[in-house]
Amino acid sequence: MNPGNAQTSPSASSLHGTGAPSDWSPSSWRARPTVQQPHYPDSAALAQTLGELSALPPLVTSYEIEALKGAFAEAARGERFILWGGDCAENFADCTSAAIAARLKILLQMSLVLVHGTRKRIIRIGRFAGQYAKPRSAALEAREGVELPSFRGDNVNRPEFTLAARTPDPTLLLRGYERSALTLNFIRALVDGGFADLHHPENWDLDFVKHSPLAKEYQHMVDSIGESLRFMESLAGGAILAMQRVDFYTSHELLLLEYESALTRQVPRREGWFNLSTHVPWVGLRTSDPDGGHIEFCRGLANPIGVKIGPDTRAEALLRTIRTLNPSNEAGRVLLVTRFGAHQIGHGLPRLVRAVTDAGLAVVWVCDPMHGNTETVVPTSGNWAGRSVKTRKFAHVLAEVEQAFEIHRNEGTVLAGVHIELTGEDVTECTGGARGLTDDDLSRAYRSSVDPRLNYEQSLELAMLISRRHGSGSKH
């Protein structure tokens, strides 16, 4: 962190920066109806934890946030492409160097493929360093006549079905902050140390890539970029330093408002308030009520804000949300992350695109082809025969991305990026792809505790197919 960017802790009585509404504070959300918040029975322990969090250093800086917002504005104009990916939910136990490096590697590989095909600079955003809480459809879980609070992620409580484990524990917020800091520190050390150097893409190789049906095509892209890089450096008379590192940004769902408020700060020589827990907080479908506490909290932040939208999103409510979050219509401020499913995007997305366009609102369109395509299957053989399991079909994921490109082309708008739940591990959670995984393959390596993710090979294949689309002359 730059010591010149020291942050100050928030308080209700603090002076507002001119960039925030005068009727807003980091705690003004408390006056609004707010959902998906855990009930902490020990209010004194919660207050102590929040006090500690508000005094700790920020996880990201205002400089990074402002740079990212500018990059988003370029992506909205079709000048960059956003690759946004990572785990559906992080676990404290997965805060290991191997797991972090594997996620970084697959995102680097995908971005290399996208650079090759789109001829655009790639904005890399990870769903990591803070994705430790998840919304739940029910506050309670029942088993054999016993009801306990639902497991809301490692930031809130513990998965074991006991009263002690399921009671929300505020000290877990500190553990989540610590693991976010450790993850960010390791990623920055890798990137700054040359791990992401385009001169050495072999650093990113995952052990199983060489066995993939896509290995030959991927190696061809690597060789092509290497030849181009050597040619440019020959002309320049030396190494192009900008090719030795890349920018990585973080994101997580803005869910636990007590935690987010404690890490929201004013910054010297900067206007407004910054949520310094992440670069890009996003609001999910369950918390996107324009009159709710989450939108109220986000409206005063200087960060770019993601908003998930889907088949049930009403145009009037969406326009209200956008105007609330972005009254000055600032480019790069609001990202609309669309999640309809392959069978509904053709009906649902065009009406919202037209409503936003007709209203003259500046937004960044991103396709999330994962969440709308979740389904339950019952394998007929193998270890999980007869058991219901959540999965996603690769063909449906690809179909939603393809339709999103086509819809935006027809509407005269730009699809600025994709948002993927993925892992750098050799898991079997989604079916299809180059290896043709079937329902019966799911039991081989299904490790997600929440949603099914694309494995390293399916993720790389998706990037290649997007790359081919651009290479074949697509407008976007």
Ligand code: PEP
The other form holds:
Amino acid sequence: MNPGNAQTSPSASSLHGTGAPSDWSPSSWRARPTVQQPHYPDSAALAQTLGELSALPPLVTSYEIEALKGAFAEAARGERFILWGGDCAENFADCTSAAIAARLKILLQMSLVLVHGTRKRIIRIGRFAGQYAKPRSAALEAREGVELPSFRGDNVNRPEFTLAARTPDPTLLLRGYERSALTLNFIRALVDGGFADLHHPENWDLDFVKHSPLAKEYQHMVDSIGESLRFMESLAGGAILAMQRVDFYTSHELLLLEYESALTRQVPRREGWFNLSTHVPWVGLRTSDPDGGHIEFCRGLANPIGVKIGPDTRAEALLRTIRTLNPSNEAGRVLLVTRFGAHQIGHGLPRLVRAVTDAGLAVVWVCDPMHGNTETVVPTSGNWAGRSVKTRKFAHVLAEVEQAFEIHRNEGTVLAGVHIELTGEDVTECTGGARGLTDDDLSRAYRSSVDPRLNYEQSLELAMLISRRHGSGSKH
Ligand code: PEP
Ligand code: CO
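Counterpart to the form predicted alone, namely the form predicted together with the named molecule:
What follows is the entire complex, opening with the chain shown before.
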């Protein structure tokens, strides 16, 4: 996150703004069918909360958003690589110093590994500071003959199975906004205050994976980067200050349209409307209908927009979505986040890549190797013997990324980055990896209430394997 913002930047006039279409407004989505929205029984309380939210300061600036869009355009040309990651869902209780620092640390370490291997600048994006709402496959949950609204994330309702807890409470939107601000404040302070300074290798130490088979290779990378830095500095005759900080961007699924429109603003001396709740919102698979409210809302935003696509995405619908979001074919505006699963990507992705390429549409291709690889297993021993558990196999995650690289290489397009569900903690939610976690290990430290995440060591391993196979020495 860069300090300063467009309102005071002398170079502001050289950045292009994107004016919203004349038939769009932050509330034009209301005329479209919308799915996955909570029903708030107390509409006066909702109106009051939205009024408060729309008067509160933004979480990010238009300057940062425009800088990110420019960086995405470079990534689409293969000049940068996107590392996008974080929890499936954040929760309010995890807004703690330790959890935030751990998340930042794993993303930084992965990006170091990737920069070393790919020799490209890395765009770091967290699924954090606002990832508090989840789409659900059913609006209601039934238990023992009782039906209540499904839990939709801490921004909407509470997980306990009581009517009071499950009734959507609009004041939670304010609590979510505040926690997003607290998270961002701490992240900005850490990245500006030397947490990411390559001159301080102690910040780059591996924690509990010191004895991992990966540790030696990782340490070798850190040492070699440190040596190169010292060499450059002796040539330059002083510290390279640019190495003391890094840029970090935020993202979350753009799901709750009331919340997102309350944080969508115009800013002085820029054209268009910016969603200032995050840098890059994405539209999930369940809300990506080109005629639905979510795409209508995103159409008028100046932010870059991610769109998830998968095995059921039809080419004509996808082309319509892209043209709706990006009529001027601006580079860096639309990111297609593909999540097919290791067994379906080979069949599903090439046809969509060809359709987009043949139509001459500018997009940024990103691989999400998580959401198409979720499966249910039943451990045979351990605390969870005989129970169904949601997991993902590391080998499938890796195989999907590998195939994505290969498909884009064959099609003459660029895989610009990866979107991963991960945590900086030592959880056991996905199986496999260097430590060979088995189904029976899942009960040991399974903490996610939603999707299973790669743990610290598995995340680092994935970054190393991507780096090794797609580094500067490879054909890509
Ligand atoms: C997610 O990213 O957590 C998610 C729900 O993904 P998708 O919309 O791709 O299923
Ligand atoms: Co998820």
